Amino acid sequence: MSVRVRYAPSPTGSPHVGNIRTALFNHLFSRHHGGVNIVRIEDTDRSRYVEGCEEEIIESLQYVGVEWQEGPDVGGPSAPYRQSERKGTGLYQPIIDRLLSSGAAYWAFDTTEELSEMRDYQQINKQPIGYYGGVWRDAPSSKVEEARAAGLPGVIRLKIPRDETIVVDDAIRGRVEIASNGVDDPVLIKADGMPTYHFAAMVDDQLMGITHVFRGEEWISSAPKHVVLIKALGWEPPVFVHVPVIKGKDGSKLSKRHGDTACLDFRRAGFLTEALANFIALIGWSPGGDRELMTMDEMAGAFDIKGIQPSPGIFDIEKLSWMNGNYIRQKPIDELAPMVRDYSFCSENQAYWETKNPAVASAMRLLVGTWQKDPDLVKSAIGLEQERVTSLAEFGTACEFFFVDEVTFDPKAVEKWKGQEHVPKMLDAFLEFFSGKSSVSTSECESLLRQFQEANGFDKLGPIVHPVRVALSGKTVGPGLFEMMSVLGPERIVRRLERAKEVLA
C-alpha cells in the first residue's frame, strides 16, 4: 500500500503544539513509508475564518521541518486543497445526493427556538446531548419538499442507524465499540450550503487516496459518525491514529502558563528548528531505547505507529530548553555566530522579547549595535557562551557585559570580596601589567594570574580568579576567565580594572 497522508488545520487560530505534533507524525510517517504527505486547508467554517492564518500555518510547518508534496501553495493531482474551492467545483455534491436518495442523509429545518429546547429538554431529563431525529429524522418526503419550497433553512444531517454497535479500529487503541443509540445525528451540509469536517474531511480524504488519519484523540467520540458515513457510501474507511493529548507537567490540560504559545513565538524566543522539531515528535511517541536527541532523518528512519503511546504526551519546557542548548553546542561557530546576528537583528524577536521581558530586548539591540561597530567581538563573545545558553535570544544577556562600556555589579559578589587584603594590589599589579598592550593570549592571562598566585602565597587559584571575573564582568560566573579576558583585550581591561579599584578596593 502507498502511504498517503494529510494534515488538514483550519484556519480560526495560530498552530500550537499539538496541530504541529499531528503535522510532525504525518511527516515522519510519510517520510518512512516513502509515501506522499498533503497539506489540506479546511476552510468551511467562514463564521471562524481569521485572515493570513492560512500563511501563519505554512511559515509554522516551514520552521518546524516539515515538508509536503501535495498543497495550496505547491498544488498536486487532488487540487484544490482549499476546502472552499472545493466546495466551489460542486465535487461534493453528487455525494450528499446520493447520500439523500440511498436515505443515509435527511433535510431537517428544526429552528434555532427548537434546538434550544431539545437541548434544554435533554438536560432536564438527564438524556444525551445531541440531534437524535426529532420530527424530521422520518418525515415523509412530501413535508421535506414542502419545507424546501416555502424557502426554509435547513441542514443535511447523516442518520445514524440505531440499535447498532460501531466499531472504530484505531491503530493505537485497537478495536472500540460504541453502542449507535449514543451517537447523534451530525449536520453534513449547513444552512447556508458549507459543508460540515464530518462530511468534506471523510469525503475529501477518499477522494484523494488517504490511507492513515493522525488526529487528536479528542476526534474519538467523533469517529463512529465518520465511520457510519464512510460505509453509507460503500467506501473502505483509512487507518484512523488517534495520537494522546498532551498535558502539562503537573498532569493538567497544557496552556500557556506550561509554554503552549503559538508555534512561531518558539522561534520567535530563539528555539531552534531541529530542537523544537525533535521536542515536539517525542511528546507521546518513542523510537525505542534511550534516544533522545535525534536529526529529522533519525526521527523518519524510527517512526512507527507502535511507538505512539495511547498515555497522554507531556510538554516539559525545561526538556526543550535542555534540547535547544545542546543543538545549540553542536553548531560550528561560522554557523552559529550568523543565526545569532539575524536573530537579533529582527525586529519582531526584538518586539516579542519587548512585551516578554524588556531586559532581553535591551540586550539583543545592544549586541546589533556591537555587530555593526565590532562583529569579531561579537563573533568572539558568541563562542565564549556557546557552552552556556540554551536559546539565541540568551546570547543577548550572556555577552551583554562584553559590549558595556561599565559593567553591573553583583552585590553580594561586591561584598565578600570588597576590603580581601590581597585584592587591591592585585589590581594594581594587573594594571602595571595590561596598560599600553594592544593584545594579550588566553596563555598570557593564565600565567599572570597564575605568578600573582604563587608570588603571594595562595595554594589555590580561586581567590584571584575570582575577584579578577567580577571586575570585569560584574558577575561570579561566566566563560573560562583566561579566554574571557583576551577576548575583552587590554583596553578594555584596563578600564575596567581602574573601575573595579573604587568598587572593590
Ligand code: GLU
Given for the second form:
Amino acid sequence: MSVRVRYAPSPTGSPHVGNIRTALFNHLFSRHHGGVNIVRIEDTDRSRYVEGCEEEIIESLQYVGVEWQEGPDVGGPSAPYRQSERKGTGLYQPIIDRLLSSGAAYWAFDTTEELSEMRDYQQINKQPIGYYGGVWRDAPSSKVEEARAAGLPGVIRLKIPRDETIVVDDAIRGRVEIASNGVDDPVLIKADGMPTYHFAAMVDDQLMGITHVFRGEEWISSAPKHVVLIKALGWEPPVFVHVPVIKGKDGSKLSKRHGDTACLDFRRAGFLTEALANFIALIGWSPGGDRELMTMDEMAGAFDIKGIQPSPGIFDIEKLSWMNGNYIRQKPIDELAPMVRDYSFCSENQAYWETKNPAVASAMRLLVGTWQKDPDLVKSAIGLEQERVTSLAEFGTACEFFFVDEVTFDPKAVEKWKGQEHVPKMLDAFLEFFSGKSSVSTSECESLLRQFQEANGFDKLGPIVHPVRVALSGKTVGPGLFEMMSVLGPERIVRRLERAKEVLA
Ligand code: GLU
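Okay, that is the form predicted on its own; can I get the form predicted in complex with the ligand now?
Next comes the full complex, and the chain you just saw is listed first.
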C-alpha cells in the first residue's frame, strides 16, 4: 500500500503551532514512506471563512519546509482541492443520495427554537446534549416529503445506530470502543446545502485514497461518527492518528502567554525554518534516545507513529530559542550574513518589532543602513555575534554598538572603572598607538594590551580588558575583545577612546 496523507486546514484563522505540527507529521510520514502528501482546503463553513487565510496557510507551510505533491496551488489527480469547489462539481450529491436511500441518513426540519428547546430540556434533565433523533429520525417518508414540498429549511443527518458498540482504531491509542447510544446524529448537509466537516472530510479522504488521517486529538470524540458514516458507505476507514494536544510548560492550555502565536510570527521574530520545524516536530513526537537537533531529512528518516506519545506535548519556547541559536551557529557566514541583512531589511519584520519592541526595529534599520555603506563591517560584526545570539532579530541589537557614531554607556560599567588611576593613562597610550593606523589585526591588539599590562605591573589582564571594552562598546559583555577591536578598526577606536576619556576619567 502506498501512503497517501493529507493536511486539511480550515481557512478560519492563522495557523498556529498545533496546526503546523499536524502538517509536519503528514510531511514527515509521507516522506518516510515515499508517499504523497496532499493539502486540502476545508472551506465549507462559509460563516467562519477568513479572507487571505488560505494564502497564509500556504506561506506558513512553505516557511516550515512542509512539501506537498497535490493541492489547490499545484493541482493533482483528485482536483479540485478546495471543498467549496468540490461541492460545486456536484460530487457529494450522489453520495448523500445513497445514504438517504439506504436509510443511513435522514432529513430533519427542526427549527432553531426547537433545537434550543431540546438543548434546554437535556440540560435541565441532565441528559447528554445533542441531537438523538427528535421527531425526524424515524419520521414517515410522507411527512418528510411534505416538509420538503413546503420548502422548509432542512438538514441531512447521519443515523447513528442504537445499542451497538462502535470501534475506532487509533494508531496511538489502539482500539477504542464507544457505546453508540452516547453518540448523537451529526449534520452531514446543512440547510444552505453545504456539507459539514463530518461528511466532506470523510468523503474526500475516501475519494483521494487517503491511507492515514493525522488530525488533532479534539476530533477523537467525532471519530465514532466518522466510522459509522464510512461503514454506511461500504468503505474501509483510513488509519486514524489522533495527535495529542499541546500544552504550555505549566501544564495549562497553550496560549499567547506561553509564546504560541501565528506561525508566520515566528518568522517575523527571527526563527529559522530549520529550528522551527525541528522544534515543532519534537512536540509530542520522539525519535527515541535523546536526539534533539535534527534536520528535516533526519526527521523524515526516523519518523514513526510509534514515537508519538499519547500524553500532551509540551511547548517550551526556551527550547526553540536554544535550537535557533544552534542553527544560527551552524550557518557558514557567507550564508548567514545575507540572511541577516534580508531579515532586517524586510518591512514586515520591522513592523512586527515596531509593535513588540521598537528598539529592536531601529537596530535592524541601522544594520541595513550600515550594510549599504560598509557591508564588510556588518559581515564581520555578524560573524562575531553569531556565537552569541539566538534569533535573527538579535543581530541588530547585538551588533548595534559596532555601527553607531557614539556608543551608549552602561552606567554600571562606567561606575566600575571611572576614576581608576590607570585608566586615563591607558586610554592615552592606546590613542597614540591607533592614531594614523588604517587597520589593525587581532594579534596586534592582544599584544598591545598585554604589553601595557606588563609595563604597569598588573598580575591579570582583567583591569585592562574590561575598561577597554566599556570604552569601545559601552557594555561589559560582548564578543572577544581583540576580535572586536580588529573589526572596529583604528578610526572608530580612536573616536571612541577620545570620548571614553571624558566618560571614564
Ligand atoms: N479542517 C479540520 C480542521 O481544520 C481538519 C481536521 C482533519 O484533519 O481531519 O481542524
